[in-house]
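One chain comes next, on its own, written out as structure tokens in the form predicted alone.
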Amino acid sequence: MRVDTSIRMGRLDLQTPLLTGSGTFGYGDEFRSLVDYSRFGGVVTKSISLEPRPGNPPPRICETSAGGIINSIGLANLGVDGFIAGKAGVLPVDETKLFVSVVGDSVEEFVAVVERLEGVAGISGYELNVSCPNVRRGGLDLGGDRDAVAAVVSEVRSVTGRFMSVKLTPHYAVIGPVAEAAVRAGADAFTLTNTLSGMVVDAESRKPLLGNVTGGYSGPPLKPVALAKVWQAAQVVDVPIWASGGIINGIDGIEFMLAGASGLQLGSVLFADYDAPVRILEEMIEYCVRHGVDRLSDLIGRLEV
């Protein structure tokens, strides 16, 4: 039995629903000698800002006793001009879809980054990161304000016709109003979700384990939260959803698609298995064969409630 793994994301066709999540796979070019990008649905880069960012003080990442990891990278990156000069020419745009994650401290900064990236050939679209929990500006306060999110989306839409997803935070109990506002402003899709805010303490030294004290919590324990956000958003908006949060195997991916996700972004699992998009896709195909499912897309939103 041959299973059709292609997915339609708005105006884009992806050969598989599996992508690498922002901040977990570098700028998109670093793994060229290790993976076959043509077997990925796409790659989402590290978040790119207008100016270079040094990020938060170390230590920046650690595991937790509860499972999962916590990071406080702080959106460290080359800045948009550094990205264009040092990375644009080596990105795998001929092998897979490439999406640039964009971050800013204001509407004007989001727009300025996208305007510069419009001149880079091969970019399939943007992911607007309006919800990072481990930066002091432009993070959770922005992501929870529907008017602010709508303003970012609307102004960015005015300078690009490319595909645009908005990455929302899981911190707010009701995600619908922000999602609806973003769609009205021109969003093509959503990424659900970003990390949860958390912290880790060393009782012996009586100090936090992260240099920034708090950080973004991710990994398998985040999955139930992300599933709920995907389901909630799918009930109120009619645009594709990229699920992100705790996906480590094919059954996880199937569950998110049943809840309403069209695409799946892998994050923490890539730290242990850089070829996870290929492995997880094979596991999802095995599920489809067992259940007589001809196309992965037939599973989207088919949760029986």
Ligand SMILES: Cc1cc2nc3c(=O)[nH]c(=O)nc-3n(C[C@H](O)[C@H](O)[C@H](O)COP(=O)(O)O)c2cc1C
Given for the second form:
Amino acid sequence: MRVDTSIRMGRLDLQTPLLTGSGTFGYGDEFRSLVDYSRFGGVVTKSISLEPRPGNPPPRICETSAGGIINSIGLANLGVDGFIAGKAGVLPVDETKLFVSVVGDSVEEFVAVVERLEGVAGISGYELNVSCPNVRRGGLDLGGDRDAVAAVVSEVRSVTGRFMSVKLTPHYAVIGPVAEAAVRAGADAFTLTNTLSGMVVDAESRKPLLGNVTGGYSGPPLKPVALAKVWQAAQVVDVPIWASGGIINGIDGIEFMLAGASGLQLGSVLFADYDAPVRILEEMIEYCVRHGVDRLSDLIGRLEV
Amino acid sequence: MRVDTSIRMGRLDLQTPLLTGSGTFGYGDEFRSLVDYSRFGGVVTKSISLEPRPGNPPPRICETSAGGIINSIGLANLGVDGFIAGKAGVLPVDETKLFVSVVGDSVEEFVAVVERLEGVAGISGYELNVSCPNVRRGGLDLGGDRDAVAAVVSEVRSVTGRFMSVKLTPHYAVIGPVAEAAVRAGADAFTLTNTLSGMVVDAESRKPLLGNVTGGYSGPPLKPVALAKVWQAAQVVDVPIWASGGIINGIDGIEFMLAGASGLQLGSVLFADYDAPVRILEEMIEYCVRHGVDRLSDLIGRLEV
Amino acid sequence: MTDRNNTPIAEKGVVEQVRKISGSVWDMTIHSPAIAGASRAGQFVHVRVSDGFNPFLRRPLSVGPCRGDYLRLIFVVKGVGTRLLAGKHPGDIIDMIGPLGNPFPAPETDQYPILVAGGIGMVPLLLMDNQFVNSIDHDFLLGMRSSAHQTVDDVEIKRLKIVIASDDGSIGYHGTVIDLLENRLTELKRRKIVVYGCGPVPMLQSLKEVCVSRSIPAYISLEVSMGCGVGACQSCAVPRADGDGYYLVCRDGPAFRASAVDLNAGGRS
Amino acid sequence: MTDRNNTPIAEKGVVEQVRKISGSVWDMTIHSPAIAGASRAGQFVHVRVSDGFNPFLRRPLSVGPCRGDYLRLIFVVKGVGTRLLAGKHPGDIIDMIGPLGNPFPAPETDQYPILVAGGIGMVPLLLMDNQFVNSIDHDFLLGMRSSAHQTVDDVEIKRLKIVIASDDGSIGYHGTVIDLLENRLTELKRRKIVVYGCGPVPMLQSLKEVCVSRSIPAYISLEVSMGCGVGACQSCAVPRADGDGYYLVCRDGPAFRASAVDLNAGGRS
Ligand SMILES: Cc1cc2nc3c(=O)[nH]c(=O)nc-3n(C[C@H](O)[C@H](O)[C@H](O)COP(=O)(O)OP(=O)(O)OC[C@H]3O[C@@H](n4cnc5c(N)ncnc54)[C@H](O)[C@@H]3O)c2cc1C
Ligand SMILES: Cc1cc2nc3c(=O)[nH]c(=O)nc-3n(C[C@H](O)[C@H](O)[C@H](O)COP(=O)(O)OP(=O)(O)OC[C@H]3O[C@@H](n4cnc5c(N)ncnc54)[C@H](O)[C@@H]3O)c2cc1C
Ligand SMILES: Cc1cc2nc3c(=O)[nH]c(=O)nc-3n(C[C@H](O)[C@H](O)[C@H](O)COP(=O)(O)O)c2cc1C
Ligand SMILES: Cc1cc2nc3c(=O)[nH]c(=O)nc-3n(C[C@H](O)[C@H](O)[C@H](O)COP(=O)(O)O)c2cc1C
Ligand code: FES
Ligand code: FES
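Please give the corresponding structure for the form predicted together with the named molecule, as opposed to the form predicted alone shown earlier.
Time for the whole complex; same chain goes first.
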């Protein structure tokens, strides 16, 4: 039995549902010698801002007792001009699709970054990161404000025809209203979710383990939260959803698809297992064979409630 | 070396910082034969509403792969009159202090419940549950709205002089504004946090593991999130904070105190280890002895940042 | 349903013996005098399967046939919890709370009891049988998928005169335990009967139908996911037949009058 | 700092030997031809310590003295990850990525190299010493807390002519390795020197001060928590001395020119 792993998402055709989680796969070229890019439907870059950002003081990553990790990178990145100058030539656009994650402190910054990227060939779309827990500098309080999210989406929409996913924080008690507002403003998809805000304390030294005290909590403990958000969003909007949060094996991927996801982002797992895209795709195909499913996409939203 | 475990919280003196997490300890009498109540500074009851509530369809509890649990009890409770009639006589008010958790779908319901409880002797205070992820019926969207939270607090404040903690959801990207508003409205303390909204899917049966699909995610995976919220709130408000989220041992308790908590709620841990209050207090005392700390309360907020 | 009429005891039992009965069925004897002494058929113990918190929750298991200070648990290895339990060795300590819940009510003096078990559901009924100590005449019917899924060994089947049915006919009667029950009800039709059942939900549904249609009183024991086990957390709800909310399995059950609960919703098995 | 000049290799090595050197120090030999062949002193491997995801992250460990197809890792058991590693047996498979990062630059022909190690920091310097293969005259200084914390065994100390200092005088010179360094610098004052250092941050701070004040070029290897290990996640930042942001230890280091990095902030040890 051959299982069809391709996924149609609105205007896009992806060879598999697997994507990378922004910030865990650099600008797309660092893993060249390690990872089989052909297993990815798409690669999402580190979030890129208008100016280069140095990021937060170290340490920037630690583990949590329940098997997750917390990072406080603080959106360190080259800035859009640095990205275009340094990376546009080495992007993995032949093996897979490329999505650029965009971040900003204001609507204007989002628009300015996207405007510059419009000139770069080979970009299949954007992911708007309106949800990073590690940076908050006045201006936009994107972590909760429906109107601010909608404003970013509609202004960016006015400067690009490319595919555009909006990446939301799990820190919404109710995700429906912001999702609906974002779709009305022109979002083609959602990425659910970014990390939770979290923190680790070392009782012995009485210090936090991260230089920035708090950071973004990811890995397996995030999965139930991201699953709930994917399911809740899938009840109210009709656009593709990219799941992000704690996917480490094929069954996790199947769970997210049943809950309504059509894309599956691999984030933290890549730090432990560079072979994850190959392994996870195999495990998903094996599930399909066992359950007599010919096309992975047939599983999307098929949770029996 | 004797370690003083008593904690002064505003107007209250508690014999230890340990409290029970609402909903995990029933109405306070169910654990009589199993738990040493004298180790608790206070017991917080199941959340009580105006009318009895049947709760959600089963199954109502399951485990998550990262070592937590998810419940969707749906605030099943006796209703305030049932509570007063059935439980007022058996409450553990001699061994420890009693706090009644109150829930409602409207400001009026919160007020009505508290008004009736004002007549019951032996209640040391209330915990206002404005954060349950399992119920959402129009009216108040308490899970995010600062004004709604402030309205509940100030209206309840107008009918009681008793101690009043406000229990918030971890689904705030930024907790400062709602905490400040609640203090202005008359909150004496915060309980941080309630559960995260989460969900577990069984890929084999394609079904959610909970009758209500989503539920409240608690236990160890919640700890980093609750710690971050305790620390963030402690930076902006000056009232006592009761920590709730994944405390299973004494070091967890110390971590929360360093981050700014003066109360420590034991929730899910009680399902696994009925002896948790005894064990956790011992482990905290041992830490104090090792670090030459005479009074547990000296640790509150002493994180070295 | 009456309110819980006993006080839960926390006891650290000592494993005396662990043996495999068949396939994935295990039989464990635990020295646990306080709980063993207080238990009645239908009650359960809430067992901590690991020393740490992985898995997090305790596992509810019916109290099987106790003998003096010794408690017997018989269980199917289903997931991580029961697997850990099956890996215990004599001398290991097991942290338990029990006996919990309401037992099956004893038969009235003029009632002839029929015990109807499906698979691993025979555990509480073995204790019930034990309690009858030959002094009460009764039937014990047990259904299983096949001889490979045997939950009691041949010696015990013989000793307790258990009548077996199997879905594939590989042991005993070829058919379901409900067929056996109906046959017996026909045979015994002039006697006052009381039925005690425990097993998978579909079996209990049939049992309930058969008994309700014949106005025979029936008590069944239910399984549902649990948190505290002592009536505090409301995790273990089962819908009431009258539609008026829920019973709690750990406090109002696990043994219920069959007519009192709605078996179409809820419960897992 | 130059950009990474090598391509990471994913290799599943096979444990050849695991032995305890002293206290909590372990020495592991792994058959890993591709990584062993490509490694240079100062580079590291990123090691998956469990088959599952607990702990979640890989552990960075310096490449020690390789011999042909065999890689050597020498490590202190600090927490869960290194404990799991120490529990491996010959024949076990270890999933590694390497060699990662920038190595120490080779000494220029007119420079006399002094290797200055603190505790377990001697690992990359052992490989450096190895690379000199008797053809380059040099010093190897090693500081440790006490003889109980020995990270190299006596045979190797003798063979490599390592000069030891200990904080409590229980072995070698009574004092710090920086004292040893200062003495040698005084003795060698007419020669052009290059210093290579690895060890705890306070030691590296002193080393940096000593060398900067004497205008002696020094290279140091740094440790910081890591995610990916390949320059993709930006977890491994260390502040630049010029205040202009951060270097990445996994890509721009671990070996840095001492004057390029700010050792007062960041890093753990
Ligand atoms: C009152 C009562 C008495 C029981 N008596 C017995 C017995 O004597 N022998 C026996 O083999 N089994 C019995 N069970 C079922 C037994 O509790 C489960 O098979 C067991 O908990 C499975 O745990 P696990 O870790 O192996 O499986 P997992 O599937 O990994 O368990 C995951 C979670 O689901 C819960 N769960 C899974 N299956 C069930 C179930 N059928 N009922 C309730 N919770 C479940 C577990 O307790 C745990 O919280 C009884 C259940 C109840 C409620
Ligand atoms: C480039 C490099 C080379 C290293 N070479 C060696 C070596 O040759 N021998 C040796 O014994 N140690 C070496 N270390 C330190 C080693 O990586 C840590 O001691 C180890 O990761 C601790 O893991 P653990 O699980 O035992 O401890 P835990 O404290 O449980 O680790 C928790 C987390 O913190 C990280 N961590 C803890 N200590 C350090 C540290 N000092 N540096 C970086 N991350 C840390 C771990 O990787 C893990 O992510 C090196 C570190 C780096 C960055
Ligand atoms: C080290 C690290 C850096 C990250 N950087 C970004 C980022 O720049 N932009 C973004 O939108 N998400 C970022 N994330 C979040 C991930 O893309 C992903 O949403 C999150 O980690 C949850 O998925 P996971 O559990 O699979 O890792 C980062 C995560 C990690 C661990
Ligand atoms: C079964 C269960 C029921 C709960 N019911 C309530 C409730 O009625 N009201 C409330 O405020 N919190 C309720 N909670 C949340 C707990 O009080 C606590 O805040 C949460 O579980 C996090 O703490 P923990 O990780 O220590 O369990 C409940 C939690 C559980 C597990
Ligand atoms: S399991 Fe807690 S009330 Fe039944
Ligand atoms: S560890 Fe990922 S960039 Fe260095």
